[in-house]
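This document starts with one chain, in the form predicted alone, laid out as structure tokens.
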Amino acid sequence: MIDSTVVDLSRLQFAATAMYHFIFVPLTLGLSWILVIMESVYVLTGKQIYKEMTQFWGKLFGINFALGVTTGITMEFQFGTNWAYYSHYVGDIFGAPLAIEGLMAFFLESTMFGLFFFGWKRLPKFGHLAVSALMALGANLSAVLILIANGWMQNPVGSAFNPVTMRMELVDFAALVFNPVAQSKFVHAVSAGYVTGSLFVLAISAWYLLNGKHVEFARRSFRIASIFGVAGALSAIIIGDEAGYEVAQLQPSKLAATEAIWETEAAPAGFNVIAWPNEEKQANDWEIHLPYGGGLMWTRTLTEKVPGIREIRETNKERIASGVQAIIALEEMNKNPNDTVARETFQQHEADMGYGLLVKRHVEDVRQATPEVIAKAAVDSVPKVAPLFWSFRVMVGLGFLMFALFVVAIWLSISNKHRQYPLLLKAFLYSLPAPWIACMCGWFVAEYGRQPWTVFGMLPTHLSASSLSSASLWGSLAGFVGFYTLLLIVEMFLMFKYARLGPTVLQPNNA
């Protein structure tokens, strides 16, 4: 039987390292394009202050980028150390975009990173601007390739199971690249990064304005960040809605849990604006229900129902029973490759084989899967509701709050009334953690909502982990958390230090 403690610790370790790493990623994505905008204005106008802006915010970008690289390297190694069967089973597919990211995008980004800092006196203006643009392009290209890999885990297209090798194989690279889930995840994730970078610049600029420091520098940075931020926030909201539609079509269990839909919503489906989910009762203690809202968001019609958790589990019981038949037939085929009856049975039930593997959490031999075991596996097939429900609403609430902040910031820039509204400037400053909280909640919804699957509908998480000891996992987890916490402290110290110093290269009359 699978050691659930090993699986849980492996999940916890990967989640910890991923979330530490993603502290740095969105700021890299957002600041990279803000630097391009600032330098473009400098090249086009020749105004020295925009060069100084690019150099100052570039310094903070460099600190963040270096620590982001440091925390990101270990994540890919964990696929081999902690998730060995996952890597064996789907490595031919999942490894392709990761290899391209390392060989192409990361090398492009890191090379341009060096030229950005050491090329100011060695490259012409347009040459250095091209370096900045390529650096931003590399950062975003890294994101799209990683999200192609992650999108395949959510929607495994372009692949097929080979009963001879007992592994998944890539059959359509184009389908992998143009997976609609991957594309929407990419746009949504980078938009969140643009919001993060914009609010970072906005908050620090607001601090300068509150303290009367580097006023002209801060006003110009404030204006660029507010415009870029409102575009990023609007994009994140629109694409987030599209991502919700795709989840409804491809991962109904994630949608039902995220929206606390216990009973099937008949057309036109409603929407729980807020509720109090009760896992024991399999119902909401109370809810504020919006008629028609669910149908418009999740089905784009008023004539389709939205399945609830109870119906999904009943449907999954049938798929689990079908998947058990596929696994039994596959075992017979391995014993006798010429068994045509087993082959036909396998082909009939192959699409549900992943669901059949869910019973291995409860019994080692799928032939022992009684109706009671299948019912337990069906319960496992839907993630816990409350964590998803509240995480999603925190993310959405912060998203709309930040959009409103950027709109107000644009008004302040246009009216040039920054100093007349110190409370608003403080609001920008104190909102600095908001994009990171929203990003973490978004990733939690995406990854926890995929459970109990590593690859949705194909490979359960409890079968993906390596055969490690709990002691070794506790040790490595403690080591990673300790080391990454130290890196985070270093990052915050350096960021605070240089942000407080401000653009010291500015002329006194601009201070």
Second form
Amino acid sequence: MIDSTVVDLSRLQFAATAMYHFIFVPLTLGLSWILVIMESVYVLTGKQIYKEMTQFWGKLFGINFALGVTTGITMEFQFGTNWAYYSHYVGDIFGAPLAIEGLMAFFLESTMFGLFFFGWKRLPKFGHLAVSALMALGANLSAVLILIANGWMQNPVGSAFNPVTMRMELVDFAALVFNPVAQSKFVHAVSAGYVTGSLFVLAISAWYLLNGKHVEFARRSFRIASIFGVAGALSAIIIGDEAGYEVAQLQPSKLAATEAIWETEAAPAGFNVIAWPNEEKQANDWEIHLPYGGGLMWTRTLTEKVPGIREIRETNKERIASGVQAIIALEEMNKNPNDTVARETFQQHEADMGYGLLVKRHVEDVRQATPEVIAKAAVDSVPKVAPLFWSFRVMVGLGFLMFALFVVAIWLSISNKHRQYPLLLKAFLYSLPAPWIACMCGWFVAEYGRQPWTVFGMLPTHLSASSLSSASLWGSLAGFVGFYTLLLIVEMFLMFKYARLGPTVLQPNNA
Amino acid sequence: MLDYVILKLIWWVLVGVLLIGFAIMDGHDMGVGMLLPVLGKDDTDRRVMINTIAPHWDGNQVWFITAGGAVFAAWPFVYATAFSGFYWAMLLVLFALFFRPVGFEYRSKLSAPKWRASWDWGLFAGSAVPALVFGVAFGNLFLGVPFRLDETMRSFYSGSFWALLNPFAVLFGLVSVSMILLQGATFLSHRTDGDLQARAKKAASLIAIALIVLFSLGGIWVSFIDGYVIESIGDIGSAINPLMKEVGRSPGGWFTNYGKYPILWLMPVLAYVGGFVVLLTIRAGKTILAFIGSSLVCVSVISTAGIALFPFVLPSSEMPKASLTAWDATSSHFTLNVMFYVALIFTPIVVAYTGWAYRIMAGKVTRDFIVKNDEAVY
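Any chance you could show the form predicted in complex with its partner chain after that form predicted alone?
Complete assembly follows, chain above in first position.
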């Protein structure tokens, strides 16, 4: 049987390395477009200060980008090193967007990254602007393809199981690319990136304004950031609502856990604004319940129900029992390919096979799956409520807060009253961590909420890991966390140093 | 859709092309990284060296990322089994690679000598370790890798990290290191001037000779070990899994393809031609020809090894029938077909804008240039 410590440590390692990676990614996504905006103003107006803005924020962009690349390589390695069975089982589908990401997006972004920094004197104005735009485009294309890959894990469309190769295979490429979940995830994630980039520029500019340094430079950066930020925040909120609707349709277990819905309520369902979920009692200790809210958001009707955790587990019991039949039939088929009875049974239960695999966490041989084992597997089939419930609310709360901040920033910028409101400037400065916290919470909801699956409804997480020893996992986990933390300290040191110096770093011998 | 067998062959070639692209493009960056402490006599020298590759290393590294992605997409069995089996070797490469992006980007951001010296060694390790480990891994493919597959196609690796470092495989590692060094030395000869260039030229000649010797030794040693041969296999034109074949071992088995198609001997011959081109042109100052000669070595050394192994990709010493081959470790017919067209469209585009980027940044990097542009360069 698979060592559950190895699975847990593999999850922890993936989560840790992905979270580290996503410290750098959203800033790259947002700041790259802000650079393009600044440089466009420079090219169109010829004002030197906009060139300096592009170059200075570009320096900070580069410091961030280096660690984005460093931590990004890990992500590609890790499916193979730590999730070998996952890679075998779905590589036919999942590998494609990753390979395309390299070929179509990351090559473009990385090649243009070099020219962005070293091509100022060698390229004509428009040529350099085109390089910057292609760099930003490459970064955003990367996000499209990675979210197509992730979107497939959430909503595995366009694929089918092949009993000969014992894996899932691609049958419809267009379905994979145009997966609605991937589309909304992409827009939501890049919008979060635009918010991150904007707040980064806004906070540092606010600091210059507070200290009366580089005032012209800061005022202009502040304005661009506030306008780009408000657009990003608005888009993140609107698409967030769309994503919530999709989750309700496709991943009821994630929705029920995130919203602490234990029992199925008569339609239209209410919405728990705040509650205190109690996993043991399978109920909320208390809740502030908004009638109609849930039904409107998640079904967009007044007549459809939203299934609660208890009901989902009951339904899943049936699917697990049916899936066990599929696995037994598959084993018979592999022993005797001409066994038509087994083939028929398999086809009948194939759609539930993933659910059947859930029992393998508790028994080696699925034939030993007693009703008690099936009941245990059904409990596994919904993730824990409290972590999801709270991280989702932190993300949403921060999202609205940042939207409000950007609105205030626009007003401050237009009325040119920065100096009169130092407290507001301080608020912008100290809000700097907000977009990162929101991003981390968002990914947590997406990924923890998908549990117990790596591929929703198809492949359980505990089967996906590599056959490694827990000693190897402890070693590598310590290595990653130690190495990354060291690099992060170096990065933060340089980032603070260069941000404090401001645009003077562009003059010789100031660094 | 193209025929499945043809697609399987095409993808074997395409993975090879990506590996060769990686060796030529990222190889010259890694070569420069390895030569950094050797040829760079002072900080300015080392900055000259770094700035010859500064605008390009990032794009070049994507050859590696894309090769990894392509193996995932086209050979998921290989990606899963090799990456998890060679766990610590892969992590060693990965951790070494961590030094590169930050090393290039951060090194010259502060002027303290200790800071810069630390990153120089980081860049050295980030270049030398991957070059060595990839060669060692290739060597171990010839020996067979201890893994088995169960009936659900889950792979179990029973070897250890230290067992990978056997003398035979280390010889392959040295071939790989010298091949990458030659890329770096010829590239530096082309893009630098003065004393540094003279040192780079001298290094290129020495490395070319070492490479020819090591490559020959490797070839001789391979003839003394048992190769793997497929004794029977299911219909390779349809979906099959790796357990549907029988595999045996035979002395000289790695020369089967060369015996069947003698024209293939041209590949190892080309490696010698490339090496001699470097030796002949480097002193005459025809540095671009020397770089082409060195790149030819990359093409032919990797192809020589790949052809010897074909159709094996990851032979299993523990359970020979579970060996992964270009016939039974691939993705589905449909995926191979889609990905072939993706590669057909995007690879030329990548090559085109990479070439354009090199043209924009063409010319020698001099000490004078570094001093004058202190704040704008690495």
